[in-house]
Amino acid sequence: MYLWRVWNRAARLCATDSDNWQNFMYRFFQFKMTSLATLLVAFCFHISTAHADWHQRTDAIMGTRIFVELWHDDAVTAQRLMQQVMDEMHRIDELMSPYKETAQLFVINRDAAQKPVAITPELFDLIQVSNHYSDLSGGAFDITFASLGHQFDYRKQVRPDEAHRKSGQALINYKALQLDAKKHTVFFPHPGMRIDLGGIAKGYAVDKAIAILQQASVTNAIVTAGGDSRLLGDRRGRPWLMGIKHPRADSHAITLPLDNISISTSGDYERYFEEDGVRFHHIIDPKKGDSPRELVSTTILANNSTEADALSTTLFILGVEKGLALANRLPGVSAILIDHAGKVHYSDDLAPPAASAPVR
């Protein structure tokens, strides 16, 4: 309508003057071409950004909730990438599950006390990485905890009697694992030994999923596996708001604005049962053969999820003093610990003025 009114007015003014009319037509043609070009640019921009949006998906894999959210300008590509993330989670679960009979970890636990078991370099490397955190923590992190841990059934509220607890604990010793780096084999020197990568496998899977997105040039995303999350970039100019679950309530105790980082939380509320007022949970102290109870929640911030996952378990076992001492000496690592009284403890780089304020 606007262009039509301009045309009518100009036609009346120039009807008796051919020069003016020709000049008008030339200028009007220029205006029309410029407007058309502008409209074409705007249209192309609309086409290129019309589908730019957040895309998300949630599946149940590895015995937990897997969540991925990413920003992409093509919905079909976004769906394909999210499927690749889920496929990778399934692949790692099929390799590292202690429950699936076809998984290599299951085969290790079944056969490694009889003969060396050959495994993939990938699984072998992760076992070695696990042993690194065992060395780092003085044995607080130990994948052979499963020698005792497998005797617990938290759903049925079953735990081993004292005799079985002691015999299972005696088998916990990551240094006893016989690893052949050339043949990629694992051997247990004692019958009854087991390993479990539950304290590191989910973080490793998150890192592998993020690598898939990075290779596809995704710059803004989150991948979560249970209590382990890794953030790629920010939330399009805003930070990701990550909540630390209240250990004793269905709410968040602390909310952190974060970007480009990994966060892992371990708690005594994930798998547990109570007996005579005592909480038995899935985290086992290798030196005591029992659930540690000084802390109820540990959260680690680190550069990758493999490290964050392993350290959140480690610090839970170490407790406040030793745990914070370890976090404070590791570059790029931050820690938030909540003790059984609800008091929050921070690593030196995070400690606010009211660091001792309890969680309520």
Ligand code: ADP
The other form holds:
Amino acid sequence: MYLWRVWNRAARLCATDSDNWQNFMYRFFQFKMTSLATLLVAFCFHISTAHADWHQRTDAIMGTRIFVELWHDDAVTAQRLMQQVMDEMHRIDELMSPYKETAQLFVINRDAAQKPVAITPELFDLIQVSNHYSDLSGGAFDITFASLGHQFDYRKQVRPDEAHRKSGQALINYKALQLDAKKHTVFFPHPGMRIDLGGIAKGYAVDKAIAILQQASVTNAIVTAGGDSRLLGDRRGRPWLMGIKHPRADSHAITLPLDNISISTSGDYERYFEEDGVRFHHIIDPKKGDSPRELVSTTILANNSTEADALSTTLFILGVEKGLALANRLPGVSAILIDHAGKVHYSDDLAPPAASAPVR
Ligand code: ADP
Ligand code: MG
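Follow the form predicted on its own with the form predicted in complex with the ligand, if you could.
Below is the whole assembly, all chains and molecules, this chain first.
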């Protein structure tokens, strides 16, 4: 725009009175001053607005898609903050991955049946937070589900035979975990016991990432790890539009305008295989020793992502009646559940229209 105006003015200047020297000098001077003024205005405009912008980055960490988007007036600082978010995700993955041999969680599963394993207070605390959700849910959420869960390989369509399924299920019991809060040790009283934080670690990581952004005075941002997102502020005057994935199609079943909140969705479509029309997926009901099949998708809104993540997995297992009862008694928690027939169920606070259309 600016260049266009300068070019126009220069063209006009050359086309008129070029034989009149005085006139030429006058016009030349006038042209220069106007150009300078235009340049100044453009420069000021550039400084005041051009740098404040949305910045975003997507990486693959923790076996999932990590996305961060934030509003910042300095592109370099924005890049540095997004790098810090990704570094934090890597750090948590290095601590809590069940697959990485150097991760403390891996070491627990390898050694804790032989001797108490000392871990960082951070990991110890998250195990205790997990057990809190086990207490809340009557044992539906239970990180020792992995005693059975590790026998499944959803990609290779492998599941345990009946004998192994039963022996694995018998080892699921978070109350049996021996946790020493002073020494920060974990001990498994039974060989074969395992733990896995897959139902809560991503939400925890999202919270840690948001804390980094808050400390840097970022006021508008989103951090997503797979199905777990936390929103800081709004989209600058507008809400964030958060889609709940259609459980059986590549589209959104429901879109919610949100700000300043965490939203987590668990689904039976993430990791699964089918045998004779029966779906075996990555969530395990400790009481049945099998995947729960009443619901196909559970979404939780909560004040932080650790809670939203743990509860989305929990309500998937509890089902409509018990799940909504739990959401209704927890302050600041809302739930949107989609059952296998496509019917949507809401917690009381979301006050749905009398007849809500099923998802098809
Ligand atoms: P994701 O975002 O990985 O899909 P979800 O929040 O939907 O995670 O939770 C599913 C994960 O929770 C599983 O992959 C598994 O690691 C873990 N999980 C499965 N069953 C249970 C259970 N009964 N209690 C706690 N965690 C579980
Ligand atoms: Mg979860």
